[in-house]
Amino acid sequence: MTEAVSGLAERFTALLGPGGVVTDPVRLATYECDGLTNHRARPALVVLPDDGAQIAEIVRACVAAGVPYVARGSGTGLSGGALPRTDGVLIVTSRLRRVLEVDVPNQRAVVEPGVINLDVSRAVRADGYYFAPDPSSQQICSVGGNVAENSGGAHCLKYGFTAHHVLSCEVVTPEGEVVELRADDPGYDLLGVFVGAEGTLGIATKVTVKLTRLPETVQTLLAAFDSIERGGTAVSAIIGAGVVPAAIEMMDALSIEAAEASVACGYPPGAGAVLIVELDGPAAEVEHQFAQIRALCEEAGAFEIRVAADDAARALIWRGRKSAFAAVGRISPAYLVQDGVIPRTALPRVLARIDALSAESGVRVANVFHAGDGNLHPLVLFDDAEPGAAERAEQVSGAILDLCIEHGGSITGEHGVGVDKARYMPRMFTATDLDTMQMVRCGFDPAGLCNPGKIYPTPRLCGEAPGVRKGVHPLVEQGKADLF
């Protein structure tokens, strides 16, 4: 701990009390990574404020001392976006978990950033509403993290991402000023810039979210195919017919195997792929569209179709998909979660190329994805005890992102760039593009202390080989270099 951080520890203990400051090395280890565990850095100091005013004071103190700081919610991110600084302060928002206001007539609620995503829906369900963004981690991820990453989820095909459901944010700027950014403010859309900026432009302390009315009817179908290509054909046929389901999700044979081992979801035996399609809305419309989708799946070669008869059956269908990321741990000692996007029409070609990459490299890849909007989540499996296995997995992971760019897509759909994909940004954007983005960031954070080292690439350390580093580099430990 540097002298500057030591001084902040004393100041923050006076502000928050002993229970609001963490300095013990063992406890600090809890916060050294987010959901992407192959990037780790132990923070010098962790603080747990109780309200937005305390966050503002913490930020002002960090800026005055020239100490970098990073905000963290539930720590479920998958791009290293909340990776702390070894010479900095980690501001954990998990204690700010109050639903401050529910305004049903105006279909909105005001919540603190530590409120769990699903708890927003629970708070308003009795009134006939819910919060539409639904990441797979919605039982544990926080609204503040959703805002930072512009999280999506299975139902973003119809309802959009977090950005489409945020009306305003109270924000502590990188210099410690408290401001409100609103969607209906005239001039530049500063709220639009803030949402999805991965915590690099400030810290949200209150979020006003839009509430969505619960649909009259929900129908869920699971279709099993002998190959993922046939499943992709069904997806194209459904969208081509002009039907926009609430969700279209697909899993391949390897991800089904993992889900069965983990949660016993009972998907059809022998399936090379399963497609989950959910429709919601007025009963007559859903009934008509559901008949269309069933027929299109049959035409595409589905050998078994199951229709959820009730909420319990629907939950069982979704159980395998929602557990897919964690379930892969049942069939592999370690894995990388990727998050690329491609045009939906390119699905068959890109999936075939991923299969070829897997066969050529000997690295298994399980595919789980939001099929309706082409958001891929390939899970690259490896044994971290095997020499060179992690490096091979990194190479396959990068090659998949190259495929996405080659086919007109993106290196991320909803997980963000963080530290994990910063080195891929120049493959997607020109130097001028990146300079422009950096100028926007500097406009918000001229001192460069707010979640530094994220999103944008910096030169690698001399002589450093690509891949996952085992242990912390000495220069990173000293705070003289960023690890990405």
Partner chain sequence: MTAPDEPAAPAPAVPELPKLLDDCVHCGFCLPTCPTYVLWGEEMDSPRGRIHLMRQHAEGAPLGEAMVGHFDACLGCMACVTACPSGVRYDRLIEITRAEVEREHDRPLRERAIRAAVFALFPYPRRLRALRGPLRLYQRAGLDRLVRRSGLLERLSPSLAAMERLAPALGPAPRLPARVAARGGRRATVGMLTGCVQREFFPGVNAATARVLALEGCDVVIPPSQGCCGALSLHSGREDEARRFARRTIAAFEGVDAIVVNAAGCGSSMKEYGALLADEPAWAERAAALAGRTRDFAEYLAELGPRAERRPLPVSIAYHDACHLAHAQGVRAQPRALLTAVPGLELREIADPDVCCGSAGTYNLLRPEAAGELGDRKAANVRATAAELLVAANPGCSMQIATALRRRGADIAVAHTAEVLDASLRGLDPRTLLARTT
The other form holds:
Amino acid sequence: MTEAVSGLAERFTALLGPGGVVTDPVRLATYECDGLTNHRARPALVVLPDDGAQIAEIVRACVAAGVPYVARGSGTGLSGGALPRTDGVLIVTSRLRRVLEVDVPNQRAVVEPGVINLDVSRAVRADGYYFAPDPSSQQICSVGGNVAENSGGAHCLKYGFTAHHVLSCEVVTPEGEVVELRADDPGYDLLGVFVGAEGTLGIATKVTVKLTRLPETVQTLLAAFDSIERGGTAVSAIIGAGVVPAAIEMMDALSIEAAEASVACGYPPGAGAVLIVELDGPAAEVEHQFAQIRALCEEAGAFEIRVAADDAARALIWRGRKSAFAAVGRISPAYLVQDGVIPRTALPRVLARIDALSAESGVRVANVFHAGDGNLHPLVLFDDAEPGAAERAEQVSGAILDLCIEHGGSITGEHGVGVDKARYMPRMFTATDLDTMQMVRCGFDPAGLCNPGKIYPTPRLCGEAPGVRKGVHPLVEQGKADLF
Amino acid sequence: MTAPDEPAAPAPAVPELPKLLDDCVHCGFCLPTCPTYVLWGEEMDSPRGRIHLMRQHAEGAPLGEAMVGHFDACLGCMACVTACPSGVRYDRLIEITRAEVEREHDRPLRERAIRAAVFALFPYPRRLRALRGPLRLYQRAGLDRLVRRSGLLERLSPSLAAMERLAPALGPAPRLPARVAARGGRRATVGMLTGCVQREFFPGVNAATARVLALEGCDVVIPPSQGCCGALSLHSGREDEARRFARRTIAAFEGVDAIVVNAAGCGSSMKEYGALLADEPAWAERAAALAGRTRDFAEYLAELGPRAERRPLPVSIAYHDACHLAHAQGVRAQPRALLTAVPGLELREIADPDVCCGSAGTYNLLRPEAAGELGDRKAANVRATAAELLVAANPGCSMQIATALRRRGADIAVAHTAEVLDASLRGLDPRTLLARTT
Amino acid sequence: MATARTALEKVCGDVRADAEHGLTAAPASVEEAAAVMRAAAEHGLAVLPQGAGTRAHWGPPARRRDLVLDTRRLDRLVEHAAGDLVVKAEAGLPMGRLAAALAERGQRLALDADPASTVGGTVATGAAGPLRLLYGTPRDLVIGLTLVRADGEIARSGGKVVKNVAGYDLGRLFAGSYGTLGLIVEATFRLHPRPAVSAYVTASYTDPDAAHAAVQAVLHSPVHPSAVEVAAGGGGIAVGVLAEGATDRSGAVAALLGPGASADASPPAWWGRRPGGGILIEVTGRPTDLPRLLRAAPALAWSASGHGWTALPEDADPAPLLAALRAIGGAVVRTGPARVMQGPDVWGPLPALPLMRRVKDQFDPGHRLSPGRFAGGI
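Please supply the coordinates for the form predicted together with the partner chain, as a counterpart to the form predicted alone shown previously.
Full assembly next; the chain just shown is listed first.
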């Protein structure tokens, strides 16, 4: 522990009590990674504050000491966005978990950042409302984490992302000031850029979320096709018909096999692809569109269509999809979860290319995706006991991202860039694009202490004048940064 | 629930450990169901964090105070096993770890003394019975209220205070005969485990269990030679002691179609006998066979199917899922089905059903503060149902929740599923159930 | 200025100068726009980006203006990927032309935009109409942005897929930034299908509380309205609900608005109109602030999303009304005579102003982009 950190430890113990500061190396190690385990760094110090005022004080102390800090919610992120710094402080928000206010007439709730996503919906369900962003980790991910990652979920096709459901945030800025960023306030939409900034522009200490009216009806359908291409055709037909379902999910044969092995979801045997389509809204509207979708699936060649008659049947349909990630662990010793986006019309082409990639390399790829918005989650399977297999899988996984970029898509639809994909950013954006984005960071965090090393492969020196850099970046020269 | 054919872990080298640890992908889905994470919000007091600690230990980090503290803080409720999408066997992991702690770790003197007292008392019905006399006298004299008010015990030892608070009001404890004959045509012959705490503190539950089984057409065998099943020892890493209890229990129960257990903790550990005794050639097969015949009371009745007439019982019930029933044995639907089949009975669900009440075997004796907080949370959720009667399938849970409710100044009547069914089959007035608090 | 003009003429085919506006450059491509911005930077010119000018008189006037950058020749519809419900257009494309092209494929950009305004102007002013209740404002629908920085470098953020969390979302930052951070040259939007059925259900009330109760009844019902609008002035309060989709839900909506409600396939005359008057004020608040706002403001056009407009005659003193509105929510003066627009009372409280200034300093260290046009004198 450096002198600066041990000074902070003492100060934080006075502030939070001994139960709020972790210094023991064995305990610290349990915070070395979030939901992505291939990046690990044992933090120098972990603090567990109880409220926003304490977070502000912690940040100010870190800034005064020149010590970097990282905020962490439930630690479920899949891009290493909450990866600690070995020389820094990890600020954990899991004890800030009060639902401070539910205001049904104004369709909003004020919550602390550690509140679990699903607990917001639980708190307002009796009033006929819910919190729309539903990442698949919603039973444990925190609202603060959702804000950092601009989380979506299966239903963001219709309802949008966290950015569309946050009305304001009380934020501790990277310099330790407390400021309220509100969507309504005149001036720059700093809230809009704060949401999704992966914790690099400050720490949200209170979040006012928009509540969404529970739909009158929900209808879910499962359609089985003999090939992914036919499934893709059905998706295009549905969107082309002017229907915006709440969710359209697709799974390929390999992921169906895994789900079957894990939860016996009973999907139609022999399916090369299944499509799950969910509609919600006013009853008459849903009924009309449901008939339309059914017909479109049949036209596209669905050989079996199942309709969930009740919540239990709906849960059964979703069970296979929701278990798919974990289930793949049962058909392969190890796997990488990729997250890329393509325009949905490119789906058949890109899937064929992924197939070819898989055949060429001998690396199996299972495909699970949010088909409605072209968000692919290829699961790249490998055996970690086999020498070189992990590297080959990593290569295939990277090549899939290149495919996404080539087709005008994105390297991440919902998992974020974090530390894991920073090296891919220059493939999607020019140096000037990245430099321009980092101007925002320099405005918020001139000292560069707030979650440094995330999103951008090369930090921007905040003092320098805008313009394209020529030659070697000074930080690279000093060995403080790496261009990958 | 441990499959009977799972090979047991020979100590200290545990070959299955690396694989068990590797199954965890660190997704965090276990966190919201873990009672200690719910309380403290700390990674190292979550299943994911504890598995991380286990891995550190497997990779050479010593079992220090810090590490052992977090293992001890685990209630063993197994809610995380239910929640885990990757099928991580946390139940095996914590058992292996606890045994390792018992072998390797030197506990401070005071802690050792309390643990010794708990394990010298609870698994022994006769010793518990010896305690009943003085306890009844103490309660009747009103000394209990005096002592509670003084806070004397809290100062001496929070654990002793917890034991005192949890003791239910005691009535007479009738002895059950060695055999109760089936009524109206025998459908099966079942053995019945009487348990330790159940037998001494909740004798009415055992009587009701025997009556219901008999009314449903079972010859009920209650071997007088039975003792403790070893649950408390097994769940605390005292494996040798657990094996001793297991062997004795197996010997007592061979020769019946099924062994019906009305205490969730006992049932779950008996279902693990196969793994526990897998390395003892003389016992392995017998243990696995017995484990395969062990059924929870509600599970057994659901399999058997109803025959006796259910008479109306107009009462509102909050049903509590005991962890060792819901998470360890996967028995959730059966007790609800049994209860809702009673005409007039209204079943109300308790919010956050997956989160433990804090009783957890000996936990409320060894970690009284945490157990108290969990009890308070559960009590608040139970109270919110406004039900007249709390029903649980584990004596520890009933004591724990009733005590927490009493702390909030709200008494609630408690009963075991068997007692509710008994009242219905016998056509008793619901007031007989509502009159009693623990 | 003469050397600046020469420099501009070297890189841009359309440079004009007149006594009233000074220099105007109208580049016809993104590269040309970048070259103009670079030349302006080299000569230290204060630049005012402008599209059709439909909101040029909104906000305080620029403190300095050496060059108007006219985007109207940047008017290509770059790509309409109908199957992906995405469109990319250059900044100078009129919204009316964009809408017509989208309508051919049964789609729309759900912003109720002024057909005469441009893509760039719509984004830069954050302009939105009644559909904001369901679809939000430009910040919610821009998924990709190309901009030219103050130093003339071209930068992009976002992309052409709806779901994308790679890097900061400069689209949201630039939406409503009034040309003070950079020049918007292209924008990519998320689109929506045009509904088969649109029903406008309207009813009139005299009591603010009754109107509010009607609005609340609709908001908390499952009818899923696209817009809920309130228009008050001259004594009556009109409430209008737009229900769109595949089926007609006007019956269910009318039942919520009470007796006297009527439905029509086209909007009432007042739909999406701002109250008239020389001083136009943008109002924000919570949905439940509606009765208080109705009592405080002489005329009000209100969206149940929590946003609205009120107005005063040009010679009025807006201070008392602004104070009353700011006691409830927010109020920003959008247009007014110079004495008002150059006064201190245009914006109201700006708690995040120091942060905004720091962001501005990064993007435009020389304070040459639309100086003085924005919140806090930015």
